[in-house]
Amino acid sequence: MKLRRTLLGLVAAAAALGSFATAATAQAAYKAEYRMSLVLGPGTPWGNGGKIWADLVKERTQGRINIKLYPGVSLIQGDQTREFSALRQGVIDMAVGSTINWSPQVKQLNLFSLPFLMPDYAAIDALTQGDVGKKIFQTLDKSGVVPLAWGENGYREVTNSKRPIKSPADLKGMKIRVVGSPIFSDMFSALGANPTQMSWADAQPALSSGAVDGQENPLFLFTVLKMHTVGQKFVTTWGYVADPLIFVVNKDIWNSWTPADQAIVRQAAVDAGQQELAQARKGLVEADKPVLKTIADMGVTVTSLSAAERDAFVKATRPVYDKWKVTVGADLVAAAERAVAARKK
């Protein structure tokens, strides 16, 4: 019996040492610091979302996973269209990324840029929080990243230095800065404008000098960047597209973490995404929309379209919608249309 107890004790000690060695090996495989890419830094909802995620992960893993923020997509010299490729290649470990910026590499993400697909916030939620969102996450997972949660950069509204925009005719000949996704060039061309793709760093002096007449971006950026100081004296809220954000991790990095830490990182992303989304919508979901009042107080003319005025833009961009439906995938678009139609307003 004594020998048996001794043998059992040795077995238990060996098992404990094996568990310790496994844990030590896993811990040794962790990087001292992980690189998170962001387009916008803290001080914006987008950047705050990344910071909240990083802080929650560090706290909940007791410092095992430390994350450094790289705003301005500085890991790839500011070229946000290269972010997704850099994520897959391991140049970037983690990101809170834009569906627009990643859409050239993942064609299904162009869904959110289909003109006037999402008429309100309930429609965005119906897509991201339902079966359509799950399908997109499955696509991203197959593309080499691990998607964890949704955030939001917001509806993109159009501003300019020339006149109030109430109809497609008001855009005719106007030079509008657009992001580097082809569907945006198609949309503004269909509306009679002259779209020009450029980085935001190039856009600001172009707007200030009058070389470019207008641009489209979420309204929180109008106030943060004080766009009225670069000639943007007219704002039209038309809600033509919205830009959901996605919290992701490089797949190799993800697989290097223990299942327990994976669960922590995932839940932290969900929690950070919910806080980021609330910040992105603040001032725009209230009945009096205080963000619009703030912009008007800057001496800017704010135009909100009537249903009939908006419908004119919907009709003018419908050929673009139909063209890009094929690229996105007819089945995915049909599922999205059903989800929007069935949403709870």
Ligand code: X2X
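Having seen the form predicted on its own, I'd like the form predicted together with this ligand now, please.
FYI, this one's just the chain on its own, none of its partners or other molecules.
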């Protein structure tokens, strides 16, 4: 009898513990703070976009969802090509990330890095806002994150400390910092340069010390960081690649939110993405491209290519395009080429 009573007591205690645990989980379902990863922080369109997203979510959820920004991919010690894995594993709760940094894990994202696929902003929009964008979102969803909205880092223009770049021959032997995504090494090798893969965290001291001659990034970064002060005296606007940004949330975090809060976070991402994109294009979409004048006023030689000059770069990188088309998926690339050809200019 005594044993039976003890057993019953244990069962009751376990049941009580169980319901306590359930209540605790329900309460703990929302974290006090969510961690948003970014490479570039506020002060750049990318970082501002993350802040706008976080602020809108806080306001619209009356503080139920609080987001802290971690620029410089600091949750993963600056190692930006590990960001996607960290998101999937829950080391990062949410992110505004570049397609380039996630492409080592999601090979379809290399689409946007195919050289000269997107000749203008209308071409980028035709991809991100059309069926190709939907397919990419489906792929991301299957890869374990919830994609919500598009933004933009921007057209990546090449800068250096040596000479104006007008033809692939001008790049010969030049030491260029490239992101840690292999297609970039392939492109710069095809152009005769000497590419060195490094994270953005390592790129800045490498530029300052002259360990590398040049780099490629959107032009707002040139002005924000005053790259002319670290010897970057030559800029060529070749528009070879542009990297979109994608606003995403880790799946478990997403599933822990009520449908109403999910809708708020999604809409806030769309709104923030639109504002971010406008910031990223500001000064570059106007006919006189004021950003170029700002950079020239810094004492920098800005080289714009004629159609024929640009074509030499297209030709030199074509084997890389063809090689990577297979990795991205021939069907996806064909769909993208059709969307670009059919775009409204």
